[in-house]
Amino acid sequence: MKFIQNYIGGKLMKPSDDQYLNDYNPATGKVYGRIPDSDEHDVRAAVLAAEAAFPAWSQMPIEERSAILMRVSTLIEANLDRLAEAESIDNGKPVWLAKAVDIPRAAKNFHFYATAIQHFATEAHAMTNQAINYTLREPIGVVGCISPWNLPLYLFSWKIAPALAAGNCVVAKPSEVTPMTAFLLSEICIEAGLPAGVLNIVHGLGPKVGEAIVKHPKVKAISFTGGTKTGAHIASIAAPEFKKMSLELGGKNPNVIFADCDYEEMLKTTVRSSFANQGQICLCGSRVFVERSIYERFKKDFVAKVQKLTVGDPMAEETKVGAVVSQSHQEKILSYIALAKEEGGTILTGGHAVQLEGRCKDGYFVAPTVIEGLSHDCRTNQEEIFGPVVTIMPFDTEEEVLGYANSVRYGLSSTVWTTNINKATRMAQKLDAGIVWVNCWLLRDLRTPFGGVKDSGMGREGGFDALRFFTEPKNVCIKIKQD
């Protein structure tokens, strides 16, 4: 049984009331660890530690801060196998996926911001013969970072790294569903020599720990990734206190496939964009729209490829689809599949839980599911399922498919497949999305802004946008005395 501890003031410690929650391995359905059931007392201790550390950390030369963050990045790389296995056990994703994507990206996040802060420039504005204006970018102070369960260390580090690089001190809460790699990051930070109190990690439930972080008057900014409903609740607390907020929320992303696409590349990528990480990525293309002239061909080929995806033990190399994150989430996914049938949908493949043998016989597995025959405005096509479920439907014109694509409350990402540059440009301009991928998916340059429109959130992460979020601009105007 693994016991996770909070990381407060540079030390690993038990929760203040010594209460714990169960940590489940979703591939086996069994408890394998215990995590702190922390509360506002632990959050207060973390904020006090962060406040105490802030003066020295914020005034530390940028080169020194950068060097410490680079050591964190290097240690994540050195612990690749250990972290990947922990991520797989905690989340249910195939271990090869965690090793290829999640853990390397976490290391890159620290590396990127360790170097980016050294090139973070500000503006100057000369008023001819009158004055010179220049802008200072100063760290905010104590900030809160709250991350989700689907890409645990990947997204945890995506928030923490820029906040620390900019000179802030952080009180962070990882998901209570997948806390293990955040705990291992605590150990890495200690080894890397991160000063005490600069990063504090408090484990526990959202209504207890997350809310305490958001409400604390000394926490001046909140960066949150998770569900739209939770994001709205956070905004209701933080907005009246005039706290800065970055909210990366839900998605119901369209994948628009035109007949003039590179068909084989599209087909291969669409399988991945539909079912990577068991469909538990906010960027997955869960609504697939296909130009009518190739629809039947696509349906046949797509279903055939999906049926070849191996659902199995996340530790096995041949597994392509692992366990979904929890029993309750499995039940949610299956309820949407039942809803799709009620709404007139036809299950082309999947549509059921998968019962494995051996150690995973009690795990939470769902077969990759493809559904057709639904209207674009039914609940199945409007609500976020966040699992290995996609719908497909034909379209005839650009105008028609834009109407389908933009009909949802979300606007995080979209994908367009066409070899016609004019069509691609038109679609990119008219899609309601913060990200448009053309002839690719999840191709990420860390310098670019990341975030959504409509109910997919507010603000942007990534690149210098994250450093701007975690700093406050101050204009300095110096009058030039004329002789």
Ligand code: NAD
Given for the second form:
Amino acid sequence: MKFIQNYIGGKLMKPSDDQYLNDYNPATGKVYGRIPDSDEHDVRAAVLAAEAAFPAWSQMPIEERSAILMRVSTLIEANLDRLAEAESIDNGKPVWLAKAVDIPRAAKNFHFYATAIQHFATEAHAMTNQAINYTLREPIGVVGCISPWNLPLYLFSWKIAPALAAGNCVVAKPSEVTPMTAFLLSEICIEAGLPAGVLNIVHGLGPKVGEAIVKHPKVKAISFTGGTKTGAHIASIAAPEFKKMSLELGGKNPNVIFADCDYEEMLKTTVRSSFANQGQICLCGSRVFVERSIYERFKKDFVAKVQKLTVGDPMAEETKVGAVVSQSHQEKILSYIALAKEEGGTILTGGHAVQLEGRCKDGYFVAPTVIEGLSHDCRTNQEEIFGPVVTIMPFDTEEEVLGYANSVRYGLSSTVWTTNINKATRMAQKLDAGIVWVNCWLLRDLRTPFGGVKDSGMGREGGFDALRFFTEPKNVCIKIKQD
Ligand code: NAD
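Now the other one: the form predicted together with this ligand, given that the block above is the form predicted alone.
Next comes the full complex, this chain leading.
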């Protein structure tokens, strides 16, 4: 049994009332660890530690701060195998995926912001013969970072790294469903020499620990990634207190395929954008719109490829689709498949839980599922499922597919497949989304703004946007006296 501890004031410690929650391995359905069931007392201790660390951390020369964050990055890389295995056990994702994507990206997040902070500049505005304005960007103080379970260390570090680089001290909470790599990160931070209290990680439930972070009067900004409903709840607490907020929320992303696309490239990528990480990436394209002239060909080829995806033990190299994150999530996904049938959908492949043999016989697996015959406005096509389930629908014109694509409350990402640059540009302009991928998917440049519109959230992460979020601008206007 693995025991996770909180990381407060530079030390690993038990929760104040010594209560624990179970940590499940979703591939086996078995409890394999215990997580602190922390409460507001632990959050208070973490905020006190962060406050105490803030003066020295915020005033440390940037090169020194950067060097410490770089050491964290190097240690994540050095622990690649251990962290990837831990991520796979905690989340159910194939271990090769964690090794190729999740953990390298977590190292990259620290590396990126350790260097970005050295190039972050502020503005100056000259008023001819009158004054010069310059804008300082000062760290906010103590900030809260709350992250979800789908890309645990990847998204946790995506918030923490810019917050720390900008000179803030952080109280962070990973998802209680996947806390293990955040715990391992706390050990890495100690080894890297991160000063005590600069980063504090409090484990536990959202409504208890997460909400205590959001409510704490000394926490001045909240960076949150998770569901839209949780985001709205957090905003209802933080907005009246005028806390800064960055909210990265749910999605129901369209994947628009025109007949003039590079077919083979599109097909290969569409399998990935539909089912990578068991479809549990906020950026997955779960609504696939296909121009009618290639619809039947696409349907046949796509289903054939999806049927070849091996659902299996996340530890096995040949596994393409691992376990979904929990039993309750498996039930949610299966309930949406049942809804799709009620709404008149036809299951082309999948549509059921998968029962494996041996070690994984009690794990939570769902067959990659493709559904057709649904209208764009039914619940299956409007609500986020967040699992290995996609719908496919034909369309005839650009205008028509734009109407379908934009009909949802979400607006996170979208994908367009066409070799016609004018069509791609027109679509990119008109799609309701924070991110449009043309002839690719999940191609990420960390300098670019990342986030969504509509109910997919507010604010942008990535690049200097995150450093702007984690700093407060202060304009200084100096009058120039003319002799
Ligand atoms: P969730 O909203 O249930 O939980 C996210 C985090 O918030 C967890 O750490 C949870 O403990 C915490 N939380 C829950 N209730 C809280 C409360 N009352 N106060 C404070 N914190 C609270 O989301 P999830 O199920 O972990 O993640 C899946 C969702 O995340 C999906 O909707 C997905 O689209 C979204 N997501 C969005 C992005 C993005 O970048 N936009 C990325 C990944 C996931």
